[in-house]
Structure formats: C-alpha cells, structure tokens
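Only one chain is included here, represented as structure tokens and corresponding to the form predicted alone.
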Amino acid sequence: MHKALLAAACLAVIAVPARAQDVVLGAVLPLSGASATLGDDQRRGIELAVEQINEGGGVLGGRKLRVIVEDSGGRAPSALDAAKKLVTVDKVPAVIGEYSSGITIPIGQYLVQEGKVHVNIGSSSGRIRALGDGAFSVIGLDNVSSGFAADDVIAQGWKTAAFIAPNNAYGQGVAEQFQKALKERGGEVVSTVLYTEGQTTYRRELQQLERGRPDVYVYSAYGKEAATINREAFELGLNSTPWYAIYLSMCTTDADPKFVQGQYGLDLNNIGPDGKSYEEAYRKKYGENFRTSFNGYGYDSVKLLAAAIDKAGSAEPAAITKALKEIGNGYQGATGDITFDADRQRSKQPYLRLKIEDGTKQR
C-alpha cells in the first residue's frame, strides 16, 4: 500500500468518532513528511496503550479511552492547525506530540494558553522546558543526551569533532549542548553546520564539515533527510572517518544499510525492566520488532494519562496536571522509570551505546 494511503487508513482507525460516554484524548503526529517512519511508530505506541486500555475496562470506570491522531505533515503550521482542531472540535483535555522541537514548541505553547495538557514524546530540545505548567515530558531533554554523546566520544579515544543538524530548535540546542559537553571532557568541536530542512542534496553541507578534519563526524538529523546525508557522506568518502549518531534509529532508520555500515551512537533505551510484555504485544500485533526507539514513549504517554484521569476521577485538565505530578515520580513505564522534575521533565533518561554491524544495531 502508497505510504500515504497507509497513514491515511492508520488515522482512520484510530480516529473515529467518539461516543459521548467516551474519554478522548489527542495526537499531533508526523505521519507524512521527513519523519513519517518514526510518527508511525510512536502512533503504533499509542494504538497499543489504547488497545490494553480497553481491554482492562476503559477509564472512570469503564468509559472506553479513545485518541484522535491528527497528522502534521512534518510542519509547524499544519501541526499548530491540528492542535487547534483537537482543541477547538473534538474538545480533548490534552494531546501527545510531536517529534521533532519546532513543532512540539509551538503546539505545546498553544495548549498551554488554552489551559490544556501537552506531553512531550519526542522532541529534545531544552526550550520545552519552559512551556509552563501543564507540559510534561516523557523523553529526555538535550543536556541529557548530549552529555551521554560526549562521554561515548571520548571513550572512544575522539578529542576532535564536526557536528552537522538541522538548523531549527533542536538542531541548534543540540549542538550547543554537546559543543559544552564535549569541550568540559577535553575535547573540541572544530567545525559545526546547521543545515536547512528540505534541501534534495547537502553535498556542500558536508564539504564544509569535512574542511575541520575531525576525528570524528557527530550528527543528528531526521530520518530522510539522514538518508541523504548518509549517502551523501558515503559517495563522498567521508564515511572513512567515523560517525556518530546522536539518535541512532532516526538517523538511519530510512538509510541503505551499505551507508551506514558501522556507524556509532547513542538511542533511546526503550525497554526498561517492566517493558518486555510491550516488547512482545508489539511484535505480536505488528510482525516484526521495533521500527524506532520512540514508540515507547507514545506508549507510556497514554498510560500516564489513563492513570492520571482515574487518580483524579476526572478528565478535566487541571485534574490531569495535579495527578500526573503526583503519578510522575518513579512511575514504571514501558521506557523504564519516569520521574518528572520541577519543570515536570523526564529527569531519568536510560540510552544505549551501539554500533551498526551487518545491518543490525549492536550494543
């Protein structure tokens, strides 16, 4: 089936009319555009949280949990135009998304406005953090994971890097936070690119990384855009020189395996020790293992959210943000411990160092 037919009948399923008796919740997804693969999975993530849901007797009591999924298309426009509608139409008390950082920011900021609840899967980037009260999130900000990156690298013996993102909220934290971490372990970013989104070729991107002469090459980029710049590399030679992945399943999750043959990098540790039934329902409903590390966390979203509208007795928002910061603190998820500081973050965020050998990520 056309990838667009499929993500049209996957938003069909899942959004179809609510009852009034029914709790409804929302989604802000990419299931078109750069990131289509990973917003297809952390929908996959919500589809199985509702799925067990309901098969456990619903919410309140046994009103069925239903989530509209609205696609973004991998655009803040669009992405803020489905949050509206998830607002403003179906009257949802809070929604789940995006991925990446330059849509999650503004969708959160609106939801916040209006006095909804916004919980994070996603996106990294430090700005999340202040969203304000009723944002959550359930996957680790950029300080996070950045300094796990910059410890791998110079365990690796590394002490020069060129680092190449895409020039938006996340492509910018990211490379600011591990230009800090690395230079605070004796290393040195020598050369960094923030690349604009949409190009069909990056090749002078990558000629002007490859000017600095790194030890190795650190990136992070979305899935087919890091098709390109995968390949790219690859015909240029520069894969002679290691990579390093920060997010290792988006950046090669749409690559030809031959392109990033070896490569290394931090992922998401999506499984902590509760997780192996999700692991297997996943496998089982689906028929094969995990596409991404990111469908955990629409996972554990609804099952937060689910937990926090029973805590609560109600599925008003200002109930749901009370509940969640009492749920958040040692909450087991599919994804291991969630504990929310503060500023209602994941504060414990497990990664994996791993290598790609033969196709396959290796630890």
The other form holds:
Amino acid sequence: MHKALLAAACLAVIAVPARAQDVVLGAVLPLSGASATLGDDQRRGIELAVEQINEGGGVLGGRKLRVIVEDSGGRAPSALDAAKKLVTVDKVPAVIGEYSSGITIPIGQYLVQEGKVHVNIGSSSGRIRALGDGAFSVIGLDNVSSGFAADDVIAQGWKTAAFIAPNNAYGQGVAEQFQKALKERGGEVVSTVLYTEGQTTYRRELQQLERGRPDVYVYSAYGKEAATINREAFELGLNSTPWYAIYLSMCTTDADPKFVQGQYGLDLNNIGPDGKSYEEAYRKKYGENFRTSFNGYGYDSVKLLAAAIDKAGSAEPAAITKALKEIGNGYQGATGDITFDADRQRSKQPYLRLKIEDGTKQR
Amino acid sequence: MVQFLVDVLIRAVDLALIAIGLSSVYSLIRFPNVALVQYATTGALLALALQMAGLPLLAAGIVACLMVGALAVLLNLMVFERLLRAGSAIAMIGSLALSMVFSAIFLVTAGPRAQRFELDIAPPLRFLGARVTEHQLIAAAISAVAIAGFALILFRTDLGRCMRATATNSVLARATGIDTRKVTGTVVFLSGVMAALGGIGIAVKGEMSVHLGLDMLLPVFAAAILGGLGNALGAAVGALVIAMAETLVTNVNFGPIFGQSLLFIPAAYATAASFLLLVIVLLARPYGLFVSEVKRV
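Now show me the form predicted in complex with its partner chain; what you just gave was the form predicted alone.
All chains and molecules follow, beginning with the one already shown.
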C-alpha cells in the first residue's frame, strides 16, 4: 500500500512537468444534439488550426498547443458542467465555444466570473455584448445580420414576412431585431412564432405562421430542427411561398435538398482575402468543401489565442486578454478582418446573399 | 375548417390506439400501466431497426408489433402480476419505474438523435382546401382498421364476451369456467400490439425520438380517463376530445381581443389545454364522460 502510494507520488511529480510542456486550451461544442453537424464542423476548424500551429513550432518557443474539446450535447447544463471541468480539472486559461447563444451566454458568464478568457465562435445574440471583460467574439452579432436580412427582403420586393426562430436567447434577439429592422425599411412582420427546441414536429407552429399570409417566410433554426421545419413546410405546401434563411448554411445543412430548393438567405462571408489557403487545407484534410460556414471561426479563434499567448509570453488569462485586445485590430484571419470594438466584439462582419438552386449559389 | 378536422383526426388516432390499450388492460387488472407508452417507442424503434436491416416497412411493422405484444405479455407475467399482489398502486409505481428503465435503454441503444423511416416524401394532397400527406392517410387508415378490429373482437367474438365478463366480475367469470388468466394475457398482448402500432404510426408521419412515448404519456392518460378508465371505446372518444382541445387552442386567433392582427397561444401549451379540459370534465363527471362497465378502485 505504502509502496503504491509512493510510486503514485513519484509518478505525479514526474507527470506534472511533462504535462506542463503543453499549452492547453478548452472548447465546449455541440457534438451531439440538434446542432451536432455544426458543432463537428467547428471542431474541424479548431483541429486544423492546432495542427498548423504545432507544425509551425507550437507556442511560447516550442511548447505544443492542445485544445480539449468537450461535448455540450446542445444543452446548457451539460455545457456548464463541461466548462467547469475544463477550468477546474484541466486548468485551461481560455475556453472557446459554444454554438447556440442560449448556451454561449451561461458558459461565458461562468468563465468571466472565474477570470478566464472566453471566445465566442458561433453565437450572435446581442446579449453576448454584455458578458464582461475577458469575453471576446470573433463572429458578428445579430444587429448586423438582421439589418442585412431586412435590406435583402425589401430588395426582393417582399413587403410582409412571417418569422420563425427558436425560443431562446438567439431566437428572441433576432426576432426583435429583424422586426425592428423590417419596419424601419417600410415592411412588416405579420406573424412571429418562437418554437420550443428539441421537438419532433413543428406542424402546429407552421400552421400558426401561415395564417399571416406573408410574402415571404423568414426563419433561422438549428440544423436538425431546421430539417424538420423544412420537411413539414414542404408537407404543408408552404414552400410555394418564398423562404428566406438567416444563416442559410445553418438552416439547410441537415435538410434534404428537395425541401430547401429555391430558398433565399444570407450567410456569413466566412472566407476573407487571406482565407484561400485555409479553404484548401480544409478540403485536403476532410475531402469535401466546407460543411457549414462556421468552421473558419473555430480556426481563427485558435490562431488568435495562440498569437496572443506568444505576444504575452505567458498563458495566464489576464495576459491573454490584454494581448487579444491589441492583436484584434485589423487581424487578418481566414474569415477576414477581425477588429474588436470597445466591447471586445467583432465589429466588421461581411455577409453573402445566397440562393439554393441545385446547390448553394451566390446571388 | 376542413384542415382543422383533418388535424384533429390525425392527432386523435395517434392517441386512441395507446389509450384504448391502456383502458382495456385497466378494465381487467385494475391498474394503469405507465410503461404502455414506452411500448409505443419500442415498437417504432424495433420497426426502424428491422427496416434498416433490410425488411420492407410493412413486414418490419408487423414483426415489431408482434414482438412488442410478446414483450408486454412477458413483462406482465414477470413483473406486474407479482406487483399486483401487493396492490394496484404498487403496480402503477412499478410500471413508472419500468418506463424509466425503458428510457435509459432507448438512450443507450438508439441514442438521443431523432430518426426517420426511409420513406419518400411527396407534396401534400389537397382535399377541400386541407392538406394531407400520403403517410398521414395510410397511418390513419391502419389505425382506424385496428380500432375497428378491436371493437369487433370486443363485441362480436367469444373472446370479447369473456373479456367483458372478466372485466365486470372476475370471480364470477372464473366460476363460470372462463380462464381469466388467458383472457388477461390476450388483452395484454393486444394492448402491446396496439401501442406498437400507434408508435409506428407516429414515426411514419414524421420523426421519432426516444421521447416519443413519454411525450404521449399525459395526453394518452387524459384521453383514457376522460373516456372512463376501463371503457375501451370511451378511450377512443376521449382521444378525439383531447385532440380537438389541443388543436383548437393552437388554432384560435386571440389577436382581435388584444388589438393585434394575429396572436396565438404557443403550440407547446397545447397539452396544458387538454389538461384544463380534463379537470373541468372530472369536476362535473368524476368517472369520465362514459360511465364504465366497472367502477374504479
């Protein structure tokens, strides 16, 4: 017994410095649940960045970079547990994630409270702005995308819109912003439905929505839920009216192409001028084109954090925060120019106008 | 209006099959089996697994129904018969525990993701302004045939007479030479088959998750209680009433009252409406809409 303890103690002493060689970061992503496809794509971006950094000699003068990815299951409680594990067990200075705003906000709050760095790579609720010092976003928030969507809808000649989104921080935010933006431009949202997440049918919600007899259905929904909504809209014959998706790749990545044919939408212009080499590396490693438009933000977040750690010469949260603020000013990432505003949110976010016609095409 | 009726009917047949099974088993062994809704999920998951293994959907459905029927009989012999000796409340709590075990097994075997049968989806058929899909029509027709078949068995066959006799007074039935255990076994088997058929019907129309059964638990119980627990065909009417309440509540436009053009109650609250109805009906008629052949314990 004593020998075993002694051996364990020796091992611990030997093991600790060996582990300290690596600089370890954390990520909480939805690898299962409704957004699993998107979460896995975010993971790919992170994976690629880590590989490239380590091939290029790692960080802090030759130490290897490692990112521990935890599954959130698309649920806030599991995501919080995962973030707590990363902070208390793995002792990471920074955590990347999640995808859905309703989950990003609580883990962001927890990380800020713990004095760690949080990097949002997929959520766009306006409430993320208020998370506090230490929380960064490398993706543009709702106020920007809603205005863009409203401009686009009006430009297509549609006056009335019916709006459906999930009943969470993201959906509530975008519903409010879009309604306001469309009204300012002379249009009107005639019916708004916020659906409960994780159901197997949205027939009733869609039937409520169609009562407004809109010129266009505007929606934003997570992968698998969007697939259900698209199928049921097809089964109800609602697809004879145009559909407009806010974040088209999020809304259609899991859908049968038959049901989303002819849909309009906006998406993140996720490839900046310097993004071509990233796009090629992704295609080479995974043997396909981008699954969604969200992987690049995962990639950029890791690259930014690594650059900040190198600049600060330390992997301490406070030093990283300070360095991130300095680097995030005209930083040329794969997703374009990353410049943080005073609230540490990405201030410039280009979007694309898209339409699905036998594959996604730019309009 | 036609669309409203179609929606009510589609929802009603979903509920009716399981509610009838629940009510008829109750009439014989005097306890509401919570695990019955999980038999529906089991049926749907088995049918899906069999279809993936290469069986045509029809064959997969029939095999799955029979397997679930057998499972229901097995569980009745191994678990519920023993628990019932300690009382019907114990048996009901036992069935709740069993349904939690089912949930855990589904999560491990089928996983948390929603799944679908491999079926082609066609644009809806238009019928007097209402839209119905082929799958909805087929599922509703099969359920209607199953309900009619069960009614025929109950009222036109010897087995049905034995069932009704056992339900009314099992001691007397045994004294007149009816093998009440065999009758109970048959009804339990049929309830399993109907629950599985109900589950498959729901899955064919859309998606199924491991929560399919538990999501049905409250409306199915409401339907069975509304129809008078123990009254099998009352449960079918109960299902219709619950379906109507749910559909009505999400379809009524409350906008004009509040000075808006459109304002609906969120669809997630549909179940709450059916419960409000249940409470009101039970206050007026404590034994349900139709006085059952047996008084409840």
